[in-house]
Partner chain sequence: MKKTILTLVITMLAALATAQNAKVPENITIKTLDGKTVETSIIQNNGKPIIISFWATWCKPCNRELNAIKEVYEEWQEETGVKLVAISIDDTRSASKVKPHVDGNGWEYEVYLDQNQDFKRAMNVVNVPHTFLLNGKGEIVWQHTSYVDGSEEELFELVKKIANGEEI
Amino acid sequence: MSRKAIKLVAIALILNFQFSIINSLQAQGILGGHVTGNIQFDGQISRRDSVIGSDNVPEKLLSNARADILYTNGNFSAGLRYEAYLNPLLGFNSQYTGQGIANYFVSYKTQTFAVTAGHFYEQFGNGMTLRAYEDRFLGIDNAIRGLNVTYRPWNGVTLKGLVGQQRYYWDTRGLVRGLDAEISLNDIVSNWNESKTRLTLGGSFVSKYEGDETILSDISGYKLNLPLNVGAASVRMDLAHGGFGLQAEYARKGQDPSIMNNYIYKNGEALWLSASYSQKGLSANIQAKRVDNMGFKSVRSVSGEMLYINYTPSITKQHTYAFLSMYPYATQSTGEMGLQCDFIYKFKKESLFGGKYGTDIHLNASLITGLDTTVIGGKGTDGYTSSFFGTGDTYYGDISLEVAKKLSNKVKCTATYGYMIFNPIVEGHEGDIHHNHILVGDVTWKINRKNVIRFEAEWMASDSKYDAAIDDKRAGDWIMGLVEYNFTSNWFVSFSDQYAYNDGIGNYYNISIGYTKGATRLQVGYGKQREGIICIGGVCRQVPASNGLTFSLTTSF
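If we take the form predicted alone, what would you give as the structure of this chain on its own?
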């Protein structure tokens, strides 16, 4: 038996052993409580492909695995997560290599009081001062290990306090402290209880502590005087009346020289605004933001995606179709301005444009630019000044129109047009701004209760051309086709192919088959993955090219 086969058998035995333990715990009902959880295993086998830039994988088999176990008993709960990266899938940082208990906690909650000790996730407001969260698909986990307390002394008043260190792969780094308060005026002011207007106010303060280190200034012989404690504060508002809504948050950060801003001392600030209106069949939303030097990490010398204390909300649409998401936008915490408008309308049934089943349209547009800045110095100075309302270079822009219509009880189709401009500078590259036109057609045919087939076709015309020196394999004009067939309610199979037919390089096919039974899902795929960036909510990571087999097993209990 080959080593690869032995390893797969070993993994299967481990998973079977874990299932046995879980079933035993459920049967026993430990101390009268309840045990739940989930297990996920992802594997990858990739081989060399010089055309797409896929390298040999020395280990042959790469795998990410995790098991989350949660025990609850009344107001008490406790949990742990076991993780194994042996070795990590392509695109995940090699520092994840290893296995062990990566997350554990105990918690006690009542209607007025909650306390968690161990690892926890938390967010204040929109996250501009603090957001501890996990995204397993991006390989990001900045959980805080420490103490988190929530207290509700009166109806409508919520107070939070926390202290701890952030997860850094298999270690913890930094020291983070935070306070947050939120007040619902309608709940605490008796005359406002029945008001159609609702107002909630909030505020937070977060600080980090980090010891001194030697960082030399641009002036020879001088060492930077680094702040050991850095604070960030924010205020927020949520106002609603009928179908109208208005949300706003403003955050400000003290002097925080770090590798992200080239160790300058300029204060940071961020403003986020959102106005919305909704009624039956109609919704509209407009968002705006301005971010200036707002990157906030618990360790000043760490680059990359780890150890972020805060989060800057993305105001670009999170596209799901392949070509519309080929050039995703990564939020620029060092400085950006943005505007997004979103409009959804449903034409009524039996109307001129609605027809027999009605018609849905979704129009979205966004524009992100840099700041209008003037450089005044380098490392050890304020770095630059910026005009609050001035704009700099265009970073990203897109507009998309999606029309969805049900043609019959069994057939539904969606047509989408998108236009996108993308500046490579946001990914740290040079080059001209790309202009892309994208068309998407999507048809779903429900053959019967258990059998559904979906067809998808995409086309993208771009003024970008493949340049070996830059090696951006997204360049050029592309076409794509996909067929997905779901049958017997349990099985599905799909085949897709993306082909750069002009001024580009690569032919990326993929076939996958999956089986679902209850809470368990198994999927196996074979094909090619293009090198590029994947983003979720404005947070991104680089994914290398791959050519080979992928498989995934998930289950919950």
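Can you return the structure of this protein in the form predicted together with its partner chain rather than the form predicted alone?
What comes next is one chain alone, with no partners or other molecules.
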């Protein structure tokens, strides 16, 4: 018998053995539980097009696939994830190329105690010291492989501890240890139980270890004395009283020279504040943030989006209309200041501005600047000093007003105006700040229960001009139209076109057809697409840049 045949027989025997054990255990009522999962497949067949910058794709077909399988039985659960990038879609790092089991875990969880071994995702507070997370459509996965324990000694007290290494494409790197404590005062102070005011306090400490390496300082050429253990700590609070809410977190990080901060020894610091008031039909929220040298990665020499231990999110609004989200802002973890305000108001039915069905207004504004810094040296020094309240260059700003109105039982409209300023320096280019005015109209017409049409028109006037040297394909003045027809409640077809009518280049046309049944969704598209969030056919998802045929399947079971 050949080796292969022996292997097959062995597998068959093991399977048979497995089934008989399982059957007997099930018959005795010992086993049970549920298997659930989800499958995703995304493929692209690319056409070359130098105008929109899609590279020549020698393999013609690119695909990302993944399957998660979860087994749950009472307090016990286990999971396995298979991923295949053959080869990865445009916009995904080529280091993903390959296939295999990317994630596995077993977990046992009761009300007071939980333990997970294997890959896990975790967040301490707002994530300023630690956030292991994934975004499958962006190709980010910072899962930690190791041990994660949660313990609740008393109601209202949560303690977490973890140790592990972080996922780096198909490998794990670094060493991360973390502790977190959260106390809900209303649950532990007996007579606060019924109080309308809720106060939750928390704190965390995270440390990473990495062996020594040779990095030379700028001036003398000496080898830098690198810290092998780097710690970060934070304190936080969450106060709620009726419609009022106040949240704050402050984090500090020890000396952490890395490729991100050009190997300087300055301590890191971050502060985040959020205050809000809301009642039915009215709400206001204001957020402020200051981040200074707070990039925290488990490997000091790796740039890019992998291996981040912490998370300092952008506080700007997540826009989903194409032109409003054309220049997305990403946090500059080396340093920035930010302020954001959000206001929602509902004009009641039968009021002056409300009309028959009421009118919704949503106003949002944000401004992000650099820090006011003074350079004191290069590699091996503290790098710079910064004043706490001082601001530097403007990085990004936007203001948007959205008015939504139901005109009749069949027709709903939304009109949006946005003004945006964007400094190309945040993407690493020198150049003038862009100023963009954007108008969006969005009309949904429900002909009847089985037939719904949505129209979207967008216009963007910009002072930016296309420059072949920089090759920013978003520059110039643009118009866009989109028609989406949903029929039989399962099918949709959409057509959209973005066209640079002045100072820009490109014509992004796309036709998509989709079918949704239950938790299964299939979509096929043809055309040119920018990367970004797209909301068509009733869902929103991040899509990579593409040119040619795309298909996407997701299902849950």
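Treat the numbers as computed from the prediction; the structure is a model and nothing was measured. What we label the rigid core is the largest C-alpha set whose atoms superpose within 1.5 Å from one form to the other. Residue numbers count along the first chain shown, from 1.
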Comparing between the two forms on the rigid core: C-alpha of residue 549 shifted by 2 Å or more? no
Superposed on the core, the Cα displacement of residue 540 between the two forms in Å comes to 16.8
